[in-house]
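Okay, so here's just one chain, in structure tokens, the form predicted alone.
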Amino acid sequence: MKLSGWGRYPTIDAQVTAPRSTDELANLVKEGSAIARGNGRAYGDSAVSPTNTIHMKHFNRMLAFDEESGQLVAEAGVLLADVIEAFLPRGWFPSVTPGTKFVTLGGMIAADVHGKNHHKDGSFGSYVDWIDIFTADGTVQRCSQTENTELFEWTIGGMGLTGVILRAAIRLRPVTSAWIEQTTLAADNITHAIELFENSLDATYSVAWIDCLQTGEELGRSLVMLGEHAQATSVPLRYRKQPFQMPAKRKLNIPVDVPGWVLNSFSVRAFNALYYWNGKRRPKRQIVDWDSYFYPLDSVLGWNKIYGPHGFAQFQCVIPLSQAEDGLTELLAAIASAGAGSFLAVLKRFGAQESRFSFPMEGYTLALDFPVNRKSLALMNELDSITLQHNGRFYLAKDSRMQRDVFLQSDRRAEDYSKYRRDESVSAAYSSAQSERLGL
């Protein structure tokens, strides 16, 4: 069957199976070149193997929950959305969440996802107590920070290339409502945006939307949105007796591909100007529901069709703190100069993190979507070069087109990871189209 990630690029002919037991899984892994796939929300080809893609949709049970510690034990195919639906009414929320709730627990571990609170709380891996993983030798091994430590450290952020994640124990955080106190700050340019982030390091959540087509004094003008979990006494009056309820919403749906001519520099410029000024005019402080704050794109089902039949690619890098302002300025200038702006340009502040292979490091991460075409792909190659010049690196969960030499230059840890996979005889058993492309 034809298979792709959420970006719908590249599309690959792939053999896909969906085992229902570890015995069935064992037989599939014996065939080699296997990769586990969750809900297909990685943007590129990291969860696609042309010969052996293993869909984990039948491993989707929540197994145990500790009301004292917030520890949830669940199988890898459980959706984050289902975790929230089950536990938010009981006063628990994910400790770290990416920008969509339609991801699986296994995918979140494999990508070691980050959220709007990385500067304060780190990545998802910080809240994983242990993992059961089906390794290349056909056994199930439990790993943690005290047991099979090396396997644990390479698995978190290892893009599914150490084995198939079967189940894990993760920790949720207690919350007192389903609402967020949001503070919106308008930044005149990228320097001002960074200043606002640095002055807001105590905020639990922070993220900025950038108008990426502005130039000159307004290069990188932004809306910086801070967030805190609201106390039950602060939520809208009609919900104070039931602070975990929220208003029912209708979801939009993009049923077909949007024609390519709709998305151009004029339409993006008009959208960005409207979004920026609306944001600037809004009340500085608002109480918003959790779904609107964390998952605004999830309200538009099939939003990946906005970019047309050829799909889209996301560029996401992180620039270390010492070079962030210069690097971000160069990246945004290149994007504005190319007139290839994106509706979705997101900036976040990362805190310090030292991991075997996870994406985050202390600095700023910039993410933008572009329709796949020759012009955009050439621009992303230019953005790669700027990132390398500032000692940045790239998020593999979003990658679909990076070249091998760029990847190896950006991340010196890749050589150690490849050696680990060879030494543990993992390379032949597990691989993806992405790992083949990048030489992992």
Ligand SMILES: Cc1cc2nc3c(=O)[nH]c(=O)nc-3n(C[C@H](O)[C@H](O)[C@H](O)COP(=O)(O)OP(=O)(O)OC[C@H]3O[C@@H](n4cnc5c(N)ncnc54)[C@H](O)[C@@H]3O)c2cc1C
The other form holds:
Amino acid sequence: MKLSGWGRYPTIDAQVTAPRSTDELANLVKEGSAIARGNGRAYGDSAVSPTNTIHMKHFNRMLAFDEESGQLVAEAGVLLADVIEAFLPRGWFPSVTPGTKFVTLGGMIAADVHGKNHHKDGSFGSYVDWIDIFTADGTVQRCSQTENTELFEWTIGGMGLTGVILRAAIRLRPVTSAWIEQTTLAADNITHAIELFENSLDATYSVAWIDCLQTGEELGRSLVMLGEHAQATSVPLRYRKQPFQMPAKRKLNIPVDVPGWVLNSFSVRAFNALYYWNGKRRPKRQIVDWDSYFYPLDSVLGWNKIYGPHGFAQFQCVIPLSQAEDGLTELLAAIASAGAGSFLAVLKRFGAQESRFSFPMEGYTLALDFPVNRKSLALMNELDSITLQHNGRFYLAKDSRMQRDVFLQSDRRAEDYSKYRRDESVSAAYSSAQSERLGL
Amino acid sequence: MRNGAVLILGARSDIAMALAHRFAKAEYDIQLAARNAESLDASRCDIELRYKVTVRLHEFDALDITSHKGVLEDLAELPTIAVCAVGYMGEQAQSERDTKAAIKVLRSNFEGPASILAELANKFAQRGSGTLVGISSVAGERGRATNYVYGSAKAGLTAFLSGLRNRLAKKGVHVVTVLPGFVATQMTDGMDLPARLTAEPDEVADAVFKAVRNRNNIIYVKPIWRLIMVIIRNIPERIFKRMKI
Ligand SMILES: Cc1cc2nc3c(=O)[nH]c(=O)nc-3n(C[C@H](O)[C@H](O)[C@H](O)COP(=O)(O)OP(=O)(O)OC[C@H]3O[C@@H](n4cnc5c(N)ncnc54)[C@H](O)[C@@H]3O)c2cc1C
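The form predicted in complex with the ligand is what I want next, because the block you gave corresponds to the form predicted alone; please supply it.
First the chain shown before, then all remaining chains and molecules of the complex.
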């Protein structure tokens, strides 16, 4: 069948099987070139193997929960949305969440996802107590910070290339309500935005939305949004007695491809300006429900179709702190001068992180969506070089088009990872279209 | 608030699991009955964790009819609702060649379900309340060359359920017959099914849940099947016998 990631690019003819038991899984892994697939929310080809994609949808059971520590043991195919549905009413929330709840635990571990609280709490991997993984030699290995540590460290952020994650123990965080107190600050330009972030390192959550079509003095004009879990006493009156209760919401559905001209730079410009001025006018402090705060895009099902039939690609890099301002300025200038606006230009502050292969490092991460066409592919190559010049690196969960040499240059750790995979004889057993493209 | 228990017979199937989730969500305790029941332990944990209900596992073999009385005696409580999701499609070609294979299909879809439902019917009648749900099939509405062994067993089950309904109506016990069309399950994995006519297990579960609540008698999961089956039932036999359908 034709298979792609969330960006619908590239589309690859792939053999997909959804095993129901470890025995069935074992038989599939024997065939080689296998890659696990969660819910296909990685943008590109990281969860696609042309000959052997293993869909984990039947491994979707929660196995145990410890009310004291908030530790949840669950199979890798469990959706984050289901975890929230089951445990938020009991006062627990994921310690780290990406911008969509339609991801699996396996996918979150494999990409070592980050959230708006990375500067404070680190990435998802910090909340993984142990992992059961189906390795290349056909055995199930438990790994953790004290047991099989090498396997553990390469698996977190390893993009599925160490084996198939079967189960994991993760820790949730206790929360006081299902609401977030949000503070919106307007930044005149990128320097100002960075200043606001640096002054808000205490905030639990922070993220900025950039109007990336502005130039000159206004380059990097943005809204910086800070968030805290609201105390039960400050949730809206109607919900105060049941602070974990939520208003019911309707879902919008985008069933068809939207023609390309809808997304031309003029409409993006108009949208961005409107959003910025609305944000600026909005009360500085607001109380919002968890779903609108963390997952604004999830309420529009299938929004990936608004980029039309050719799909879209995301560019996401991180620039180390010392070079962040220069690097971001150059990136934004290149984007603005190409006039290739994006609805979603998101800036986050990462805290320190040392890992074997995970994406985050201390600095700033910028993420933007572009429709796939010749012009934006060229622009993304330019963004790659700017990132390289500032010692940045790229997020594989978002990548669908990077060149091998750019990647290898950006990440010295890739060589070690390849060596590990060769030494442990994993390379032949597990590979994805992405790992082949990037030479991992 | 607790709404009593739902017994699900043949609990390993995708439809049965979807039913367990649907009823647990509505705050029913769940009794899962299947062969090798202990292998359903992960599902038991999952449902208990998600919905905060009690889930119990019970050993049950539809074909071992002498054990059926005992299965019910071992339940911690008599369920409010019992759903029989036992079924086995087999392969028509094999059933044609091998009578033993055919008999297994007949027994799995008719004798086994009828036997356990009969035991339940007596207990429910004695109590004077409860709902029995039988998952039958549109295949039971008319025999076709391509799956008449399975279809005839389901036809038997449909008639059995209709008789039970007739008998138990005066006793306060309700009987629901469910006629799913195509459903995307393990049983149909790899078959090329028309998307518009194919239901997901969750849709079947939702439809059953509503039918129990509304005390409907016979339901098709996707409404279009009612129309399709009216047409198929009404094709004259002399034409039907020549059709490839
Ligand atoms: C709208 C949107 C917002 C996002 N926001 C963020 C964000 O804020 N922060 C962030 O970090 N990411 C973000 N992402 C990316 C997303 O969190 C990751 O791509 C995540 O890995 C997707 O999970 P999945 O279950 O869909 O995995 P898939 O896309 O199916 O797979 C992703 C990777 O995980 C591997 N994998 C999946 N399951 C297993 C398993 N059982 N065993 C081994 N490997 C496995 C795959 O092989 C693949 O390499 C976002 C994505 C979208 C679409």
